[in-house]
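A single chain comes next, written as structure tokens; it is the form predicted alone.
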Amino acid sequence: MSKKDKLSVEPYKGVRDFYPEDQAFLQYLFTTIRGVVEKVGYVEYHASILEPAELYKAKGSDNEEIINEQSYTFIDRGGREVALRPEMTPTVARMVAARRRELGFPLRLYSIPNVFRYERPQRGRLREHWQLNVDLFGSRSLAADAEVIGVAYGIMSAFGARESDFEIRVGSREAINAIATEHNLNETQTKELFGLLDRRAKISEVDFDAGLAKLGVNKSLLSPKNIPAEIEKMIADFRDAGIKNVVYDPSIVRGFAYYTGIVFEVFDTHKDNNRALFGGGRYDNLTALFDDEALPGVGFGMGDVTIRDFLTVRGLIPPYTPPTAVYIAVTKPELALEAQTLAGELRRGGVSVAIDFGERKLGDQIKTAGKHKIPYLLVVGDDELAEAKFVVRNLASGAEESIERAVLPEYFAELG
């Protein structure tokens, strides 16, 4: 095969390869998230990435851009139209509706699936990402909405963010629907109003005012001072609890039409990444797609891409720590089996060890340990084996220490 016929080493456009350092960050993300949500009583579930395409075409899951332009759909070998899930909320609603008689409510669920959307790759948006989904079913209480927003706040804090680093902006679709009703807007006009509010941050104030004028809506009704009573109470309760970065913003409506009540978005306040990070809200009618009785729900989704950007601009991503603590190099290939024996002794003592097989020069073996960022190195040679004593080198500092073979496991255990 000629060079020009070789396959590209690049991944599919808009997706990522996760090398060890990238995967380590992803695991840090998952571990941090689980540490927060499980303390609040949420339990993990999962589902296949494949769903019937009709799930996203059904009434209530009617974001036309996702359905018509961003969904990865195909016909399977049985002639069924299938989609790679673009979001998780319809899936969890389907799952809850399927077993609602068996489940206990209020029901707290979370998952961290990967989701797919065919959209133009840009900062904060890719065609595949991992997304935390937190959902609480079975309660219409304002306390349920507050709990979910509190979980979002807790996750941001667990990542090391200060209150000044982000703002939680709360809106109300009910309040906007009330304004539409007061102005006798029809369904199309009401949809235009929601779209105008959703785009407000991306258009000029002149264009925003012109859009309102076209609909005949009084702009003063959309003032942050015109706050719904339930949101005012929620914000006051948060302040009493010491959380001061929750604010009312009437422009927050969220794009999905299945939201029915309070909605919210978490915004990055950094000048180099000033954008919405993630959000969610209340949806009380979604399970009605599958069942005669609607089940109230509230939740949010948070993607790994925007959170990584948030942490990057603040230097909050923890340094990569490899799972391997010790690298064993050998002075000649014939000693690789001896190195395996030594590695086995260390592993039984709880130490993670990788060995080299001696197929390259000793200096190249040491460079390999450095490339993998393994902290400690020891060399197996004839003299070391005969004396049952090995020099342990700290690859970061260059410091060396001679340690007897019998106490090597305890030595590394003390180093942590």
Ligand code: HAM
Given for the second form:
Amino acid sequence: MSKKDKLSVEPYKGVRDFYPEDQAFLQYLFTTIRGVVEKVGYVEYHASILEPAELYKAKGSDNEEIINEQSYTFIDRGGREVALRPEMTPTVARMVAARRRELGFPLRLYSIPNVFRYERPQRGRLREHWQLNVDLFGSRSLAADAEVIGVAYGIMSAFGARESDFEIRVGSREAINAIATEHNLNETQTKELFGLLDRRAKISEVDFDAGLAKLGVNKSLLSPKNIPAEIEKMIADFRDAGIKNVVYDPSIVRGFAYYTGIVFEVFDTHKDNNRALFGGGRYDNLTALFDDEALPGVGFGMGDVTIRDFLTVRGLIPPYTPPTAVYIAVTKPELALEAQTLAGELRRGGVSVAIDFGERKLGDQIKTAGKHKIPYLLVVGDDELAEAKFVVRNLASGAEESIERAVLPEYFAELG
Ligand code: HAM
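Next, report the structure of the form predicted together with the named molecule; the form predicted alone has already been given.
Now the full complex is given, and it begins with the chain already shown.
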């Protein structure tokens, strides 16, 4: 095989490989998130990546872009049309509808699935991402909307973000629908109004005004000053609780047609990250796809790609440390089994240890430990074994200490 016949080492377009440092970041993300959401009573669920494609075609979840342009679908061997989930909301609505009689309400659920969208890959947008989903079912209370927004705020704080780093923009589909009714807009025109608001940040003020004029809609109604009473109350309550970066933004309407009430997005305020970190809102009719009785829901999604950009530009990503505490190098290959025995003693004492097999020079073995970012090194040689004493080297500082074999597990346990 010539070199040009070899397979590419690149992953599929728009998806990522997670090397240990990337995976460690993901785990940090998940652990931090769990710490916040579980404190507020959310419990974890999960589901398969595969769903019947009709779930996203059904009335009420008709985000045209998602179904027509962004879904990964295929026909299985039984002739069924299958989709890789592009989002989790229809799945969780299905799961809740399936057990609505057994489940207790209000019901607080979260999940961190990977989701797939056929998008043009760019900064902050990929074809696969991990997305936290937090959803609350069975309440129409404004306090439920506020709780969910508060959870988003809590997650940002847990990552070390300050209020000036992000803004929580709240809009209302109900308010826009009321404006459409007032102006006697038909279904197509109402859709146009939502589309115009959704694109507002991307188009010029002149084009926005022209769009409104075409629909005959009075622009002053879409001013941040014309704030719906319930959003005004929510923002005042947040202020009283010391949360000051929640604002009313009438152009937040969200792309998904299933939202029925308050909608919101958390925006990164850094100029390089011009994207939403979270998106969500109230959807009171989605379970009606599966059941006659609609069950109210409110929730949000947050992706790993945008939050990573957010944390990176602010230096908030914690430094990587592997789970391995100690690397054992050997002066010759024949001592690999001795190293294994010593490693066993340490592991029984609760220490994570990896060994080298001595196939490379000692200097190279030490470099390997450094590449893996393992904090401590031990060298096993004939003299060390005879004396039952080993030099422990701190690879970051270079400091060394000679420790007796019998007390090594305690020594590392104390180092933590
Ligand atoms: P969404 O706004 O489409 O909402 O996605 C939520 C978040 O997922 C976005 O703010 C962004 O962080 C991330 N995200 C979305 N698409 C991509 C992509 N192609 N690449 C990287 N990150 C992405 C939903 O999906 C709703 N189902 C959320 C929801 C849950 N609403 C209620 N409950």
